[in-house]
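In the form predicted on its own, a lone chain appears below as structure tokens.
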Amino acid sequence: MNKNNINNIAPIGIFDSGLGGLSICQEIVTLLPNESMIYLADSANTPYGEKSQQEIVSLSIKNTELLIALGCKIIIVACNTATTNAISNLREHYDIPFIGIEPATKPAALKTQTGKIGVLATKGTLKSDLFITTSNQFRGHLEIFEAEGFNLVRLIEKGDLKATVPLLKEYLAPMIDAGVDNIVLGCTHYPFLIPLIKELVPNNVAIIDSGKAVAKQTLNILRSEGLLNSSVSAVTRFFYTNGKQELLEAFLKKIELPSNSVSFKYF
């Protein structure tokens, strides 16, 4: 695709391996209220981050191209196991900006007072090589304690938050005894647990997940491209999904976008 040949009032594209990406979805809608936008939740295929490299490229290829014939000018790819092993495939592949999502490690690791921070994420984010260069940068001054989300994203998709309670019990709590007091979320679906996390971590804790930073990218990307919507015309935002509708409209509830606004798809 010639970046020439896109309107400026072509919709931002976004995917995910399910409905986690929603919450950068709230984000974008908050700081891009302008902006049009369409989402893919591949929920047929979520969890990503179990899957191989080769798959996780293939269905991120999928995604893309299906973005690509919708006319999106712009793709952020929501999902952190997809962005750490497939972007640089994608951006190799596809003349559109791309935006990824990576465990906000930096962030943790400059705001950290005890020199202890965890990450929460999926297997498929914490084997990648981009994060795990990345974590290596911070190891030298600081203590990173990892723990493998497992199921999370499962039960979130099936729209169980309360039933990732034990689960997360489990994961964060080698973290606490070891006095993090910073915790990164290294996966789009985990926000919406922030509740949940809060309830069982200290209050000196911080909860840290990419959503804003994000949307600041997107902004930052569209003005440098000189992509930002300069129309008055409605704006639409179109929500795809091969999984449940009736748990894709539940979730857009929760990030309360314009019920006038909203359509839904299969893909």
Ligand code: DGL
Contents of the next structure:
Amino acid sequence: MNKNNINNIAPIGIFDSGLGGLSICQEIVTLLPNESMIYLADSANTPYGEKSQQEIVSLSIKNTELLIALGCKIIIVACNTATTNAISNLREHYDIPFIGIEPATKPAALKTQTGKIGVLATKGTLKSDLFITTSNQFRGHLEIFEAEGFNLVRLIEKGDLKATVPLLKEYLAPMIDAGVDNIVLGCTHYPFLIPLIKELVPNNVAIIDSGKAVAKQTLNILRSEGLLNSSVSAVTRFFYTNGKQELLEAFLKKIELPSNSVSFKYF
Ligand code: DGL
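The form predicted together with this ligand is what I want next, because the block you gave corresponds to the form predicted on its own; please supply it.
Full assembly next; the chain just shown is listed first.
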């Protein structure tokens, strides 16, 4: 892509395997309220976490190409599974800045008092080379308890958050019993479960996600690339889905995005 064609009023492109990346949109709107955005919810292909790396790469390429065709100036891969499996491939092939999201193992490692942390993430993330390499850096100093959040994404995509409770109990019990004091939410869908998770874990256990760090990194990269929107023109926020628009709308209400700036499209 020719960077000369990108201007700073162009939107930020964001994609996820579905609705999870909306938790990132929320942080972006808070930190970068003047930026327009285009969000792709690839709900028809959810969950990515149970697909092969090759499938995750090709879905990530499809999403990237659509966001580039729509004129985005930067792409946020708002999915841990797509980041850990595909971002190096995307960076190799497209000349547009990418921001990824990975489980916040490092912040948890720095914060823990018990030397024990938990990571709840998809199978695709936990099995990825990127996650294994990063978490191995800390394993000498602390114990990391991993849990695969099998079926959590499917239930969240149906809007059935309450149905996740028995699964959360099952997945979190071993790490709680082991004495973790920090639990990393390594999937952008999981922040929607924070109120339910808080009911299940002791008060001293911190729940950590990477949303704020991603927004901060986006700000830094836009600034360093000279791509921050300095104009006062109207902000637009388009939400594309290939799943159910009603569910997307319900989640958008939950995160309280200014609704007058929101439009929907099917892709
Ligand atoms: N939001 C995606 C993530 O952060 C969910 C992956 C999936 O679809 O399984 O990993």
